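In structure tokens, the next block holds one chain alone, the form predicted alone.
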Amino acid sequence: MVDPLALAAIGAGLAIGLSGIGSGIGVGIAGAAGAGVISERPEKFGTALVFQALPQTQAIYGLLIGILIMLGAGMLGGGAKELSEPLGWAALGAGLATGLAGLSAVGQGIVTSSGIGVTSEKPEMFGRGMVFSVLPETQAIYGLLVAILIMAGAGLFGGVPKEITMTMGLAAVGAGFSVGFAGFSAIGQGITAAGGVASIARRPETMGKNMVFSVMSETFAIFGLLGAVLILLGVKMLG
């Protein structure tokens, strides 16, 4: 038997750690572009900082779920709870969903770096650059959503945790993998969106077509979200 509290702790650590890696890389990519811009145009510091802040949100999602897992397991706020092993696996699944999906920040960093470069020359591109920059964040939101569904289904939001089966606990891990790994599609989306921002800067009338290109990669993230929800429904963890 695996210690359920240890599983919950690993889940919390993965949620915070993996999303932190994604945000760190994403912010670094955007920051490098910002440093290059302000070396020639120091007045663009504020604009660059706004773009650079966008990939940080994944780390915030990871921190939020990590804290919620620790609270649900009783690691914070007064003594560990009596968790069953299935609940420990469910907590691990919630952490995987948020942590893996948080690596989408890498894709967001790619497109925000393009936005920084374009708006430094054409300030009127700020709004459009922001629109394309937020696209890769949806994968992180899908991961956050699945983590919340897992924790709600397992009763880890305070009170007395539910009695779930081992099948449900391991299915939660599968759901976390489904939405988490599918969230890597944000890297492809970031590459496409970065090209779209540059294209629109030259020909503004192509925004609609470039938006179509940019959302194509998100289809696979939706597959991952759908798979995760179906897994949780299939083992009666939802509904």
Contents of the next structure:
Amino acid sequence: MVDPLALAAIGAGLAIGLSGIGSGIGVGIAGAAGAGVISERPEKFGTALVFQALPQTQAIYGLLIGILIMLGAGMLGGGAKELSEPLGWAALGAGLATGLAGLSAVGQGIVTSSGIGVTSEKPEMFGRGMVFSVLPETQAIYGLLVAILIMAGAGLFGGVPKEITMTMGLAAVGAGFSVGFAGFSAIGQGITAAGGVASIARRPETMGKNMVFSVMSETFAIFGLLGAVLILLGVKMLG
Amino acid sequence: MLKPARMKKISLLVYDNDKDELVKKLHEIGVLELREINDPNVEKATAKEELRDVISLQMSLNSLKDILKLAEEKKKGFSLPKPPEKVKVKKYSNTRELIDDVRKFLSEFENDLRSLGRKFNENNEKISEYRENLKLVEKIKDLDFDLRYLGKGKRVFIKAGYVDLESINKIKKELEENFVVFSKEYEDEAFLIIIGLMEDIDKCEDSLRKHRFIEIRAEFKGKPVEVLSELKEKIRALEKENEDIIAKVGKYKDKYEKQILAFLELLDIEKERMEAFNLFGRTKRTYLIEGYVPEKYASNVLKEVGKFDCIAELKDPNPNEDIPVMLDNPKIFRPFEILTETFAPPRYNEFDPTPLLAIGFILFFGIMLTDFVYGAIVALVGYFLYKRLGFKSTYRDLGIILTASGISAMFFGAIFGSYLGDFLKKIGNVQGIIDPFGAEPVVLFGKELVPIMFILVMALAIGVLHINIGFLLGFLKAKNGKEKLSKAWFFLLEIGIILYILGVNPASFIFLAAGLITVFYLYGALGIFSLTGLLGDILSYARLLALSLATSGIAMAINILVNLVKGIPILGYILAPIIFIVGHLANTVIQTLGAFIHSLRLHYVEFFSKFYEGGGKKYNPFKIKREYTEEV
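Form predicted alone done, so how does the form predicted together with the partner chain look?
Next comes the full complex, this chain leading.
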């Protein structure tokens, strides 16, 4: 028997830590582009900073789920709850889903760096650069979604936790892997979208086609999400 | 409202004697987009000769404007832009008159101001030269050696300068045979004085060049200390002189700048009007003008041009032409046009999605920001932009968008009971209708759902509705059967699924099969991607829930943190309010940014892809643009 509280703690740690890696690298890539741009055009500092803020979202999602897990497991605010071991595993799964999918921030950083570069030359590209920059965030949102489904299924949002079986708990970990690893597709998407931003800067009318290229990588994230939802449905954790 | 404004093509044939007045009138009405006449049978008109004068005057004025920038005060911190003050100008009857006026104006001050500018630049050059010298002499200020001896005489030369520390020994070895060498080593480089006979100077210079010798070439008099203080004195004097120049330029700036800007604008208007002639065609006695005019202004244009010696013809434009696109929305939707245009303006015969975008954007933004207080902050910022910076159309539009979106966020914040996260819930037990993090189940279609699942279902339902609208518009827009099918498969599948859920079974399978067959008929094996794509589109609306949870979740985290910190004795009372204010403000900024772009994304990616192409050419009328002047 593994201590459920410890499992939940690991889950919270993974959620915050892994997504921290993603956002850290993503923000770093964007920041380098910003530094390059302001050496030529110091007045572009503000614009670059707005772009740089985008890949931070993943760390925020990670922090959110981390805190929700801690609250659900009674680690924060209020006495510890009686958790069963499967619930601990479920919390771990939720943490993995958000944490791994949070690495999508790397892809987002790649697009934002392209957005920063292009906007410095063509300010009118700001809106489009922004839209392309949020494409690789979908993966993080899917991760967050699965984490919420798991936690709702395990009754980890306030109230009395549900009775779930060991199979369900471990299946939640599997679901976390499915959506989490598929979230890496955001890195590919980021590379495509970065190219797309550069392409639109030269030919604005290619916006739609570049969108099609960029959204293609999302297919695999959808597979991951689908896998996660099917797993959770299969072990009757939803509804 | 559903499509861009309808346009008419207008052709005008005007007599020589009335052409200038007519073009001026068209410029004033400002609703005609001119088109170049490209008929090989029609001779092209050309701009009037005064154009050259206008351009050269603009160049003069611009260069004077640059000189006036010397007196610009360095911006201290952040200040809001102000609307430009308008200069009252008289009505000029012809270009010549304006040109003469500008020349007269320039003769008042141009030479004086230019010589000030020139003097300022010369002084700056001198200052930087002196600074270079200062650097050379600074290091050797302790040396007791009069620099006036440097140079070449009839028989002897004396050189001084610097080399790298590494080269000093090599250089000495090479030179000491034929020359007298004094050296002194400093931290980063060495100073050398070399004395030799003129006949050997080439040998000396070759060797010095090899070791990258930096020679002191300027002619100094006196010992380094004296030279140093003299240089500093000179620099100070020049800087003082430049300050005086700036003060003088400042006076010119106060007196003339507004007028310069006003004249520049008038010349610009004049130039645009003259250059328009390049687009016209001509015969011996007439000029031919062509362009597009929005239908609703057409009668007014006809009435106005009727007063001139001209023939006008109005017809429907040929749909194959690149007809300019003017968005034509009711006033409340107009600010949202910039969001449509950021994607791409619609084509002439396409739906203008702006009204739908406006409604969807406000709704989505509200759901994603979901906090009463955050929403209020956004609305206030929006209102501030509208009120204070509204003289710029971008700020005005953005201000209105933010105000509306902020109010929407306040509404959803109240529904979810989110006031700075769970702050009011904890303190005053203020409850919303649904608590996203609560456990109280919501009943939907006889099924109990945790609130969070309920919101998820709602978010996806909104997504399905949104995508339905998109496909419907696409279906209506489609021109031929195949295009119609490419939108219809979605409805077939949807009806099949609904029937299946309702239990109408044989029928449901027929619709599902029909839908699937259509997909694979249209796209072959790749059809599978259409299906996953559709699934992805719907699931993508889960971000409505995700971002709303992120807002209130992070707000909650900040409140928890504040509570933890509050427990620390004494220090807690300082830290807690700081974390509270900074944390919530930062969260507002980040979440607002997120809500804004993700609302846009849902429209651009998921919604527009179903029916919208864009790529029309924006309507750009021949119109007088005044920012700095006002005619009286």
